[in-house]
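Single chain ahead, written as structure tokens, the form predicted on its own.
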Amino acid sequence: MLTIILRAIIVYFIVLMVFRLMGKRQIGQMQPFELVLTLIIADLATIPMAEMSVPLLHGIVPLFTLVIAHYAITIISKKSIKFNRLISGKPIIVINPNGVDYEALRELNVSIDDIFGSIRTQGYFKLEQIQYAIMETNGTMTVMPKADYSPVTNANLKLKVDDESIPITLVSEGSLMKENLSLAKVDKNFIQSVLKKAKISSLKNCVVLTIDSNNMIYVQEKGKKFQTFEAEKC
């Protein structure tokens, strides 16, 4: 019994590993090749942990074979549009300022529904209001609206408006997150004051704690509302 738990130990850090090293992207993002290569690695990974009789080598080896042959792919695929298309596919536009164009949903084997049920996904809910509709070659849809249902944005209005950078996490589910404080230029005694500013107790009791680059500050204490405030008020 201990074996099988060693093993499936063992397999089950190789395989995270081999995700890792793979790249960060979810199912829904994939290309089909990396699909494919997924479906394969869940498949070899069960093997070693389930038949004691299949040496663990024998399914290591395969994993990192088929991560060899991903690294592959993915290098010729970048030097090779030809090669890339072959393995991906290339995307399509299925619907245009004509209308849906049947012959590409019939390419791709989809439905007047699958289309629908895609746009509703970015916001629209009638085919009259897209210009363009692409199938992408991991299979998500890209929409352009027409001008007349286009989101109004601040250059359209002229308005001239700062660029925001990523609020930066003090805080995070009561742990001080000390590599972030250098790059916001404060100190724990800073955390301190804002932990007083709203009330809270501890750092324990603080769910989250960022501070953006207007120096607007977010915090929560655990099972209450969230408060925001500037950090020179603190």
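Numbering follows the first chain given and starts at 1. Definition used throughout: the rigid core is the maximal C-alpha set that superposes within 1.5 Å between two forms. On a predicted model such as this, the values are computed, not experimentally measured, just so you know. First, how it differs from the form predicted together with its partner chain.
- The Cα shift for residue 221 between these two forms, taken after rigid core superposition, is 2 angstroms or larger.
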Contents of the next structure:
Amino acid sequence: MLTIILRAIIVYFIVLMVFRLMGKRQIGQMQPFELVLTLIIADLATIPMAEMSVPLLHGIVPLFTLVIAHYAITIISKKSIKFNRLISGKPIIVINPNGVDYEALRELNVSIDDIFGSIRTQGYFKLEQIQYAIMETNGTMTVMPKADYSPVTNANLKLKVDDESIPITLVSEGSLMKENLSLAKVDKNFIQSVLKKAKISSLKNCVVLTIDSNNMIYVQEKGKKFQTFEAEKC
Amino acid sequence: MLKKYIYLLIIILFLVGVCIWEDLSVNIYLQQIDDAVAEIQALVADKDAINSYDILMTVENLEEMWMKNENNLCILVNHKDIEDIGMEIARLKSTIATNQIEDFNASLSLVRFFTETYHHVMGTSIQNLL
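Alternative state: the form predicted together with its partner chain, after the form predicted on its own:
Okay, now the whole complex, with that chain kicking things off.
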């Protein structure tokens, strides 16, 4: 039994490494060849894990071979559009200004109900709201609404708004994010002063502390409501 | 990106290494067993009885060699594929004890048959690919 435990740990780390090498795409974002690869990897990994008569190498070698095949396909796909179309297909317009393209639906083997489901996830409930809907190669639907139904933006209203940056996390679950201190151009003394201002006794009690480009602090103590205030940098 | 290519290069080298290692070691180990069995076959060819000390020692040497080689082979091949060889080698000793010369020869032939068969099974061929 100990052997099975050790084998499971080894296979787990190898599969983890394989997925890290493959990239960080989610299942819904995968190209067909990536999905196939994921399914095969899952199956391959379980064989040497539980089957004692199968050497571990019989699981590792195909796993690594698939990584190489995956990279070969990715590299060739980047170089050749034709190969990319062959492997991943091409985006297909399923709704155009004339309405639903039934031939495209038949080609994709999707139903009108699937189209309704996809446009609903994008926040549209009527087909007449859609100018174009495109079925992407990874199976997701991209929707472009008609001008009357598209959300109003600051640009439409000719409003001048400053760009905002992403808030930087300085404390996460009681741990100081040291690498983010230099990004935010602050130091440990700044963190202490913010905690003092927020009346948080110690770093360990801080759930989260972030700072944005306007020096706005978002801080929350364990079991308490969050606070926001403008910080003064030294 | 460069780091990723280095990992890929390591994986390719690992795969090539495993292929060469498997090919060489399986050939060497199975050939050793095949040669040892051929030697025993030559030894008993002109004998009426097999329950002698020299044959027993030769078979024991064969068994010892197999156990050593099996440990190494198990890293590379499915254990079930080679267990028949071990079973026939183990049977040789019991046939010596009861002086069953036909069974002894049959087991020797089977060991050679299994080693040759495994050579075919593990080699790269159209039959194995399909």
